[in-house]
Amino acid sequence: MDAKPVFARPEDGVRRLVVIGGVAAGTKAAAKAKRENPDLEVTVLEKGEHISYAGCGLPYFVGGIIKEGKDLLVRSPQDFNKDYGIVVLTHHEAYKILTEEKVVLARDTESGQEKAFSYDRLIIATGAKPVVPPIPGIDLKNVFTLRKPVDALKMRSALEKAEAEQRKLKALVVGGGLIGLEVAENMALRGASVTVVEMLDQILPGFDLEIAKIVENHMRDKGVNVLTDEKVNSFEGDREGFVIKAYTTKRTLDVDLVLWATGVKPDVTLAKEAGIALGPTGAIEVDENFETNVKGIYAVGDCAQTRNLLTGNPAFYPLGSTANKMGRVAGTRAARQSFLGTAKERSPLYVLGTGVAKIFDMAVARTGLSEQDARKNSFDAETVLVPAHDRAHYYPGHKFIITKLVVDKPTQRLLGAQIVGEGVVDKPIDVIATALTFGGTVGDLAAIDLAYAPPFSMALSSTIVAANVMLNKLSGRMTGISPVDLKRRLDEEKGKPGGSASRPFMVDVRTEAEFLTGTVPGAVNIPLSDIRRLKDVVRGAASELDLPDEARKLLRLPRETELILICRIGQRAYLAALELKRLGFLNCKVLDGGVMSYSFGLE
């Protein structure tokens, strides 16, 4: 090859900034740089047809909720030189950085032609790719990931294919994470028969169990089949190449379209052959400014390492709102020699992987550590699972929400929160975020003061109540257990001898009738009305006669027997463990989130 920089790199000075990659990260650095320095010559190298578009975007393209191809597309290739004066060149794919000649190397796709550009300064944001497997028959027709626009394309027209034909498209989703999840709803929703599959035993890696199990089962509500703790080994094809069969280690699936959705990894290939260091996650390692350890170099984007704000530790967040920041600050200091703001800013390096999901008519988000994060990184952590209400109860279309808040104990510190439901969930996933970000505390959280009309919140909103159920826990007003530990519980005490000491003593205390709809496995109803009652008896002011039978064998129990207290939400099973207490009873815990956050199957 015989190529020449297309321009002479001068001496001294930013003059020219190449970027590689086009899409989220790539493109807001290179127009946050030519907003910083008019005279930077920009040009953006994109091996795609594409650049600047909602990779986000495409589960609902999918599912048809977009309409038009093009409404996915951001910006223009024509758009950037008319509005920035950047070049944007598509079908160019960067092959080689040459770090001391300052030029990267770059094979038009179209053409064949090899061309190089000199930099000055050079961003790298060339994304994430697919975690694909080699097994058997990954390569058929009609076995997709999902990274592009073309990938939706096809993936919508073989759903309107079967539309078409009037028949009902069989198609398997593998793995159980956010976009695996968000493009099984959008074809269940156009009249798919869909399986996921998921070889973890819970969807939503990343959440706890009893977060993730609410939506596994609002899904299968839905006609989802989910399939847990199962692994696909191979696929199996027609005649014409199309896939017809998937193997998984438990069964034989029938299919005419699969996802694989495993994941992604930062694609540093070039970055790593031009001797870039890579991070422990695989990612490209930056500094706080996103500069890569060659000088005048950056990365942004899916391709680049952050670090977690609670624990320092190195992490791989593939966010595209995260992207959008990278690529606004790496824009920034790439632009000049020096950068002479006087704002204070605060590096977008440290996040909290904050995220949500709509699913279904279920919301899902995070913020920050779950519960077993926070134990693995040595993190003392206490928990609290609170349903309330997303607006006041009377206002109409009132919706309930689950938030899991957890907190590290010595300090109180708020560590992260997870919250699902049919009501709004983003705001205050958004609060608790904000809160996470400048080092609150659970009683800051208590005490914050947020907006209030029925419209909008309750007047103790969602997030205070969950913050003031954490301050009873931590100040001991409060033991609770949580649905995954009682279920473990449970199932451990299955096969034991009927008198085991270790057995929990369960009490659901709502009404009868409630108590009817289901229960969790084991529990007897008192309801709270008849454990008020038991004051009067043991004072002597009413007969033991007067109480149902199992009012009269709890109030015959040994004082340190464990009780476990359950209602609907919690409130009232709290309220009857202050009762029993008066009574004696040591060993009194509630519920959490009640029968509502209990997903394991009530009796």
The other form holds:
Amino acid sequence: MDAKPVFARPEDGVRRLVVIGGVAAGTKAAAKAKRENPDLEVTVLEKGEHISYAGCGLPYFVGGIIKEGKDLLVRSPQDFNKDYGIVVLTHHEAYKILTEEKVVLARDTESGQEKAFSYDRLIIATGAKPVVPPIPGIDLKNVFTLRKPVDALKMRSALEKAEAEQRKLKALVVGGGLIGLEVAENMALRGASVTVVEMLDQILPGFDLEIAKIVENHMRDKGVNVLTDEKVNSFEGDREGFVIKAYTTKRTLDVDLVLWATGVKPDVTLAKEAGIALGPTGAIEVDENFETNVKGIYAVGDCAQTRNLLTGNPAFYPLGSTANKMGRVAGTRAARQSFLGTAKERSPLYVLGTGVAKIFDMAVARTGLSEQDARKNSFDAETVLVPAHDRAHYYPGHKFIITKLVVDKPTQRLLGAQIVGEGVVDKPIDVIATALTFGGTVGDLAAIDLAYAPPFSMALSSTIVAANVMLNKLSGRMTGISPVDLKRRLDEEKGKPGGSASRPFMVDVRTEAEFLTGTVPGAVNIPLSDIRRLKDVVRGAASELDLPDEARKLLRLPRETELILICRIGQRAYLAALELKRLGFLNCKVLDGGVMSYSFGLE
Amino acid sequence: MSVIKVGARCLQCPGPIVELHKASAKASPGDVIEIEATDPGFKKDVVAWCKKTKNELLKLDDFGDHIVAVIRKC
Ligand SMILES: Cc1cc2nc3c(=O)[nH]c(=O)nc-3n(C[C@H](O)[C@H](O)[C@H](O)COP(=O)(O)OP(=O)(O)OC[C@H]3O[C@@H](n4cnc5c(N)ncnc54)[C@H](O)[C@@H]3O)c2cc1C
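Let's see the other form, the form predicted together with the partner chain, since the form predicted on its own is already up.
Now the full complex is given, and it begins with the chain already shown.
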């Protein structure tokens, strides 16, 4: 224990701390408070069977990557008592907080006994619960939610049973968020045939459409059936009460197992009844020390409301990373009357919603605001999409990743990033999260001195390349069109008669060989080498007859025609745009991220 | 019929598919082209290219750090 004698001040007045909820935030707060004030009597009340488990590991336990249930349990109640001198009572459900008397009433759910716990300070860490709508059949057997180890155990035994009977299990995941997708992957890797149904037009809420589409395409390649814009309305069971069918807005699915994963909501019943104020997100409102409106009562983890670092707005990001940080700070503040700290600290109340997940061979990560978030918050946002290698291209095992940056145009301040690909994404997203935290601009990001050796990065890392592309855009050197905007344009044009004047002329400037690997539907092929020859023809130094047909056609177009230039990642299209501008084509746009980032189907 | 070996290791994309395209232009129908590449994007490219050019993809192996494709020119 690292408490120094100077910290022991029994006259402090804070003698008893009660913590409600014993998983990530609660146990972190309890342990920190005890270190901070070793004289403190700390009691943790947890209504479930287990404390301090790794909720984030549950999908991998379902899949069998984590073999033993005990591997998920970080610490036992006995450990807490032995190592910290903290009393942990499992199967104890707190049912009332008497704020005047400073008493928590709890029920021992095993013995039925009711108990009262007096406190000087109280920390609420009741977490969040899966959102479950009361639709027909939701209570059938083999319809699960995943929050606790026991849920994971039940799901895994259903999978194991199917394996033992050599049946191919038909699994349905309702909800395309990170938890749903992680479990979908784990079940597919175990041999189940998996369908994901998402009500919105994209999976991965919080990510932008084109990034979500890349992951969706990858999941399809891996054999997962992904259905968006579709809602599950009800389930039907067999005679024994096991689910056998799911009815959606578009079809009927045969199913043996369902995971309902449409998000979580903060568990605030207890707090609300005690008159503790909630914020607009529905979670408990707290200040920078995680204290609620009732003095001496703190709230941390998934039941508490954070704030977005960039907008200052109330936010609800139920993440383990945030829960642990909150617990630590609240533990420090709740432990004694007057806070002892002198070090310069910053409250983890302000968050970016940084997150990462592995989906089969891909990883996807985000931090800060998405493009959609930025627009909703009235930022004048600019974006880039930049594919690059995660390591030197000549180093074996290097992979592509695509970086999307979102920037506030007037200030050039970074607003957010999303990274997706088969390579390493967690390092760059953490670099960008750091830059965001310090209020960095794109220029700052482009100039960061990052580590480089071939096995780890490129000489110009993917993050710096993305920042440089953004600088080119912001300075007017390049005009881009995002894949989402291009797709929307093409869909609009589809309805119009052929030869519509508003139709952009799309040129794929890659070599013929690459063009044949697939392009944006409707694009013609004029390799960059031919585009470079156009100026000779214009100058009269070469004959038009030397040009391929498509290039000749391009030369004859009115100069105000909107040209959309396409290559693999955007670089050659940028070079082509520079050439064409010199020939008078001023309305040139580069497809952001090239065909690599065009996730709406190539032809 | 002959077997043409193309080494495209360490070529950054689009290197490998361009090499394959060149080799195929020179080859005669029935010839087999075996190409080895380290560019991870090559796997998808070669499948799409064969489909579009109507050449037959006989084999496609991903060894993690390199990819080997065997194509019959049609
Ligand atoms: C499948 C899954 C995967 C996840 N993956 C990630 C990830 O990869 N990265 C990440 O950052 N986060 C992830 N999370 C989120 C992360 O697990 C949560 O943010 C974290 O568990 C929050 O901790 P908490 O202590 O606030 O709440 P909880 O874990 O919800 O714990 C709250 C506890 O309080 C108890 N409780 C509630 N009411 C009472 C009461 N009245 N009396 C007594 N006890 C009570 C509950 O029984 C519960 O055990 C994942 C979550 C799940 C479910």
